[in-house]
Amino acid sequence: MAYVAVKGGEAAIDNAHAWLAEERRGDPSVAEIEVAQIETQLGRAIDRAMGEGSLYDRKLAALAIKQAQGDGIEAAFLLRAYRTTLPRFNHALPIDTETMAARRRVSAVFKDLPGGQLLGPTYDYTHRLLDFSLATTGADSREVASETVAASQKMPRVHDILGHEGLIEPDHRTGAEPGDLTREPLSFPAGRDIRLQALARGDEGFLLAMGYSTQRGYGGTHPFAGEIRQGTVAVEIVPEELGFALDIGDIEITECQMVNQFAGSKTTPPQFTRGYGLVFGTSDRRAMSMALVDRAMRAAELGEDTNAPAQDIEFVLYHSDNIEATGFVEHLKLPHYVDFQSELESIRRIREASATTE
């Protein structure tokens, strides 16, 4: 059945779209802001693109942003959108962090670290006051000191130097195919494999508000930041006609390990436990809050209780994902008009069957 008020509606669609041109310009005597400046100046808002988009490409990345007018949901639906139509022709191999080329690299829970600590372009240290000299073009003309451990050059990790003494639980590294959240719906029950790539392209406010709430007492851990790390890494495919790795490029990646108490259990005894956060770009907030999330998630296998919304699976990837929810919530502003009135006329039935009965 169609809606018969919306026939003919393509010439008001077309408006929309040359009023939303019109207005992504926006005034016609300052300069149109290009995608090579949204891609170098406005890289944060390229890495949360990317990982929420589910594709890691900076200049494409630019591109949506520039298109959504820096609705970062929209942005990454773009790029989502863009994703499906691109050919798969192989598969990389899992990514090193331990050669990374790090540009910030920090433990919260041992000081003196082999290989040290950098801390690297962040915002951590600044007072948080408005920079005016920012409003002035060309103005911020202040020196960058930078550095960087070379990708040759191993870190240790964190959870090694805990491993040695069996403070920590080890890998579960099963060599078994994790699964493609990319390639098949989401369905129950999911394994870590699926859980942590929901929660690389979730959305970064919901993942912040459930790492919070384990931090308020709901499904609390007491956490440390065993490491965060951020920086290159090299990404390798092996072609098959070859049969050997081939070095394809790097992406900037952010790590985090989340180190976790664990009171043991009837098999296992009292060690320390991980929650897992790897980003794209440069995001300690996300990474964190997706390896609080991770730990949270896996509370069922350590045998504790599970009655906190961020230790509920199902609960949490269902409502992280931004690109499903708006199409859930935007929905409702589609035409409901035969609806409605069918539930109209219900409300009038049952309140003239009510005045009759009085």
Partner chain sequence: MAVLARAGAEEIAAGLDRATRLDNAGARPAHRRLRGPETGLVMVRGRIGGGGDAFNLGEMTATRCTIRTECGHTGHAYVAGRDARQAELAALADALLQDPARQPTLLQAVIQPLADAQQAAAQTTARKAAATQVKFFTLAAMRS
Second form
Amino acid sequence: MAYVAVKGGEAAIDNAHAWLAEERRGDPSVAEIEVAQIETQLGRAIDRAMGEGSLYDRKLAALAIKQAQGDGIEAAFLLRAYRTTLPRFNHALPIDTETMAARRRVSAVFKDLPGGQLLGPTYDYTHRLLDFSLATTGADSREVASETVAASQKMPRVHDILGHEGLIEPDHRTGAEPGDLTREPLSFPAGRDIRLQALARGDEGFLLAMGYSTQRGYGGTHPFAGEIRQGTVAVEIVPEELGFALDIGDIEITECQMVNQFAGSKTTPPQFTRGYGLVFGTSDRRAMSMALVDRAMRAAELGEDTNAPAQDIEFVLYHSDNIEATGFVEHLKLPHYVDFQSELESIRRIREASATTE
Amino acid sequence: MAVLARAGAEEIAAGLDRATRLDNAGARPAHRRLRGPETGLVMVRGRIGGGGDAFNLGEMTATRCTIRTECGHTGHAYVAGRDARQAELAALADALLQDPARQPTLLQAVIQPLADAQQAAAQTTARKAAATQVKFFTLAAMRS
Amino acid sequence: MIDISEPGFADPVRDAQGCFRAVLAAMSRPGSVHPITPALHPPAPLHPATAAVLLTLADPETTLWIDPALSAASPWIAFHCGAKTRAAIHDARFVLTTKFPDIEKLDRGSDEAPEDSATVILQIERLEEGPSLRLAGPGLASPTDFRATGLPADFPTIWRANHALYPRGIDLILCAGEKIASLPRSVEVS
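How about the form predicted in complex with the partner chain, since we already have the form predicted alone?
Every component of the complex follows; first up is the chain already shown.
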């Protein structure tokens, strides 16, 4: 028997929660933070909560962050819990990242790619010096430059450029209906559709560490950041009752195309392989890590050695979800009195037994 | 619908009021809710590698509403987010737009101004992005 | 595009929960008759009870087969339930019909997943009237009489075959007017 119902904690729990609410509010002489402030000024925290919560809704994510006192995993947990209360209307048509209204688009492999390199509102090239002018409110902001743009220019993907020469592996479309982790529990072998869904909602720290490990030699894939783009795309659904596609609004996403070491065989000439990252919101780090890990998990498919952690599909998928991970780690603090008591008795018995034999 | 899905409830209401002032085209007839407004989820999908088979990226909230006006027009709306009033007003606008007598005024007073504003916002973003375009030059080019 | 003129539940959450309670009670006490309270005006030939059960149980993630005799209500069902209504009868989780179907043609679940079997939603004229059947089994303290119209004459024989598959087998929900009753696979009929 692992658990025994223990009573008597009710009042303690109520009081703990009341204290938590007081702590959350903080010093009452300081203005209470508004959800709209979080929504509009803590965008990167929102992006991460939405990604790991696997639910795109900036307002809800802002509320979750406020409620969780800024604890990202707790906020993602709140979003995951909330989504279970809502019915699923439909699935969307796959978003077309080629039509993205890009704020940022960079490539580390082609300097002069069509459509240009757009830095967007990036932290890259900042000096990472604390800006003390932000410590006071109302600090004047620099005016943002703007330039005229040609009307709606399509941005070809980097692999389309290389694809013309057959130098990079193409995308495959079989029309297969993708698996869904929110409906069917994880099972193996897991297809790339399931792997990408798991990575898209995976813990950013875990993805980053796994991606980093491949660069450090644990399952190297010789990556180049083929292209990273951030911006908004339209989401379209086809409601059964209407029978045609409806555009329901935009979401912000970040996409990363990683170009990796080439592979070839007797039948196919060598070509670059690819890893793919696509995440909610704005995060190069998250999309790039996802692309690295996606590519690493393709090692067996591409006939490479599979002895590094990032190449072990089961290892990665079983440990990428921070809601599951935090649940199992933190459950250790719940009462295990009976388990421990039985072990205590065992150890005493063993010691007594060894004392008598001496 | 793309325009209404990106417009706030207040903006749609203001558009309908504008149309009403012009020739009463935005006057809201009595209507009955057939379904919703109700909030649910839409599973967003991406494509493996950007252009391959679909995969499930994650869900987003959406609100839908279907109404029927007393004149017998059925209006549908699905909008991103959780704004029930926006969904209901969008469904109402969708129903009114099916009335040939109202349509021209509604397009002019509701849809066009919203579309223009959304287009302008997109342009502003595109211009800011264009200003961050890197203009590569080489040192050799500088010397010549 | 489908033209719909009648709404579903006025209060989707509360009404569906109430109806779910009724279905649960009907399933756990086989043969007991339960009223469906929300006011519904589904298109003919759908009865309010049938409509309520569909709104409660069918959704975009369930497959539903609809008897051609009820096809006039198909657009309403598709719109309000969102269920996939074009399913073949052997793939359907819910089989909506006015005639008791050949259960050999239905999904009766597997030993690994008996819960995958079909639930037949049978719309009949009247409950508590018609030929009498004797029910026994879990949920019934002692054998009870059950009366319903619209079941085939050899129903006890058919049901015996279904019951013998346990834990596999289909479940039956009977809907008439504004009342429901249920015969789960666990019940014995004579």
